[in-house]
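Listed next as structure tokens is one chain, alone, in the form predicted alone.
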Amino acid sequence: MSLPRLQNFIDGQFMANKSGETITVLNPGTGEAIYEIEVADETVQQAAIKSARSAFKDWAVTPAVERARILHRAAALLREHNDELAKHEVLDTGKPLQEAREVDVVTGADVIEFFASLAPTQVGQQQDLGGDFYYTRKEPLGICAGIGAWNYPIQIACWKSAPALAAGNVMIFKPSEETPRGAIELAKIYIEAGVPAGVFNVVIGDGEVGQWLTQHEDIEKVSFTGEVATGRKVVESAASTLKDVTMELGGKSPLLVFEDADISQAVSAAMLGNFFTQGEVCTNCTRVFVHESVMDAFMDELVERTTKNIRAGDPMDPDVNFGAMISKPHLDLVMDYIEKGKKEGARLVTGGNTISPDDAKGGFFVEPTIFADCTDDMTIVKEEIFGPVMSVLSFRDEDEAIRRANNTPLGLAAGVMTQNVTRAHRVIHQLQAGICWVNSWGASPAEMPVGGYKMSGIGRENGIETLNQYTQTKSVYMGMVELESPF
């Protein structure tokens, strides 16, 4: 029996490739093939550029208020189809349905709504120069490329396209070849909402398609989400044509639990920051630093809640709260890290094995895993694992905790758990990370800019400042008096 086939979405409709090349997409929860995707060959790529170039001419001059109306309709349609879209996300990613329903589509719609509301607020400046004057205009960049990751397919597509489209740009979006369905569904919703054909095209494929986007001379900006090594390649490739870039890359984020913290809340933060979306979240607090005086209490509650409250199984089961790794190769990578943790002397407290739930045989599951007695030089403490593996470390004082937390080339996120408001501000201001939480973890509302320090990224997504990253400023000098010339 042949599998369903998903084609590229170009100029408002599906488009077949001519090469016949396909990639098979698996359901991580079962390990079974669920559909095929057609790789964007040269014919599709050229059509995407032509379509985007044509669409930009009209979309760029569409009044911002009208762009806002259309994007508001798109946000409403996303919410209307939330449950249906969430199921697509679960089949592609292996994450639990209860998460996808509450987070993935909802947060994507929130961001589209946020930038839709901001679209008409972009204004230039004017200044008198003693007779002459100048003014500035905020103008769109042109064709932007979005390259998404596999852990939040539709959310990332929304986060990248919303500010781009609100500012008057058009976007060619490449989802991960492992989770392409969400971007296609978003493209269909944009068309239904009234976004003109060609304003949001979706090309499918592996790294070669992504490289084509980053090198193409007609593309003005690239926004990429993914691992650091790939991000470096994207930046290098984009530099050949001096493209603007936004990079949302990996992390090895610290959570600092001080002696006065609410222990139950600290455990909640640590579990959210390690086991939500089965650990496949770039902002995860995979280094949990706990003050030595509360270590026993913290560990006791952490282990009890991890062993009793986490249920792995069929991700489509609404009672399941822990899903599957994206693929067998990724599962193997996570298990390799767990073995390194054991060999390097970390104490395995719980987990550490693959599992095969009765209702999800064949799925790519790894137990929620906790290591204690970790040290800063261990591989599991230094490198991003992107799986449900928590490293717990002990500290004695504030200065030590800050120094060790910052001892990494990455700087995506950080958190502090304390009831002392002075300490909260003092410590969080010294942590080298772009996304920080105090007595919380993981929330990324549309209003809040997100992005990393150091090797964790360039630029920001969400928040008011992001809209400016999708525009360029044109200065216009108006000569109102007679021009003086020595010639």
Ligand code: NAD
Given for the second form:
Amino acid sequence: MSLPRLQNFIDGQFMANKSGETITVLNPGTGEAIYEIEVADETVQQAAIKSARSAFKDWAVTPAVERARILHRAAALLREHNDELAKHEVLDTGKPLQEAREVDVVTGADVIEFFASLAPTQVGQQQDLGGDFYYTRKEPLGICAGIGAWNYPIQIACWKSAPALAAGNVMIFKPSEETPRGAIELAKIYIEAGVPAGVFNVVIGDGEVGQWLTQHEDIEKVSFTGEVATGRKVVESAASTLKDVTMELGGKSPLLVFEDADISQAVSAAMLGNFFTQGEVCTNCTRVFVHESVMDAFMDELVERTTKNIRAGDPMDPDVNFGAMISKPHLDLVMDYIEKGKKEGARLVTGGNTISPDDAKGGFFVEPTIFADCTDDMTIVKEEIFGPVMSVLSFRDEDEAIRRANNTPLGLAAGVMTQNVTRAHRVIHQLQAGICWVNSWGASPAEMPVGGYKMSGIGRENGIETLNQYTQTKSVYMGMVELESPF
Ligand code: NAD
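Can I have the other form now, the form predicted in complex with nicotinamide-adenine-dinucleotide, not the form predicted alone?
Next comes the full complex, this chain leading.
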């Protein structure tokens, strides 16, 4: 039986490629092929640029309140279609429906609403210079490219397009080739909401299509989410035309559990930060540092809750809270890390195997896995695994914990669990990470800027400051008196 086929979404409609090249998308929960998607060949790529260029002329001068009104409609449509969109995300990503229904679409809609509301607040300045004066205009950049990872496909497409479109830019978005559906669904919703054709085009393909976007001379900015190694290639390529870049990359984030922490809350944070979305979250606290005096209590509760409360299975089952790895190669990578953990002397406390749930045979499942007695030099403690593998490390005092937490080239997130408010601030201020939580983990509201320190990123998403990253300032000097000249 032939599979359903999706095409690139250009200038408000689906567009066929000429090459006939397709990518087959698998459902990670079953391992079965679910649809084919056409790769953006040169014809599609040229059409995407032409349509974006033409759409930019009108969208850039559309009054901000009008842009806001349209984007608010898009957010409302996302909410209206929440359940159906969540199911598409589950089929593409293998994450549990109970998560996708509560988080993925909603947090995308929130960010569109947030930037829609901010759009009309963009104002320039004016200053008198004693007769002459100047004023500034906040102008959009032009055509922006968005390149997404596979873990939060529709959310990433919303987070990148919302500030870009609100500020009057247009975007060509390339989702991950493993999860292309969410961006296509968003493109359809934008059209239904009244976003003009060409303002949000979707091109499909792997790294080659991504690289084409990062090199193209008509593109002013690239906002990228993915691995550090890919991010480096994107920055290098974008440098050839001096594009602006936003980089949302990987992490190896620390959670510090002090002796005065509420242990149940600390276990909740550690589990959320390792097992939500089956461990495929960039901000995960995969290095859990626990004060030696509370290690036993922490481990007892952690192991009990991990073995009793996590249910892997068909991600579409609303009672399942733990899904499948994105692909077989990714599952193999995660299993390799688990083997390295064992070989290098970490103590496997629970998990460590693949699983084949009765209702999801053929899916790419790895058990929630916890290693204790970890040391800083182990591979599983140093490298991002992007799977459900938690490393627990013991520490003796605050300075030691801070030093070891910071001992990584990455700096995406960090957290502190303590009842001591002074310590909470003192420690958080010394941690080298862009996204920090105290007595909490994982929440990322539209209002809060997110992004990485060190090699985890450049620039921010969400929050007021992000809108500025999608505008450029034009200064206009107004001569009101006679222009003096020595010539
Ligand atoms: P990836 O780097 O393999 O791919 C990301 C995207 O880049 C895909 O669309 C891919 O097709 C494209 N790509 C590949 N090569 C390219 C090239 N040379 N030029 C341009 N584009 C190219 O990442 P992934 O495996 O899809 O996602 C997992 C990674 O993403 C993890 O490292 C994770 O930490 C990170 N991530 C970060 C954040 C964040 O906000 N910081 C959020 C989600 C995921």
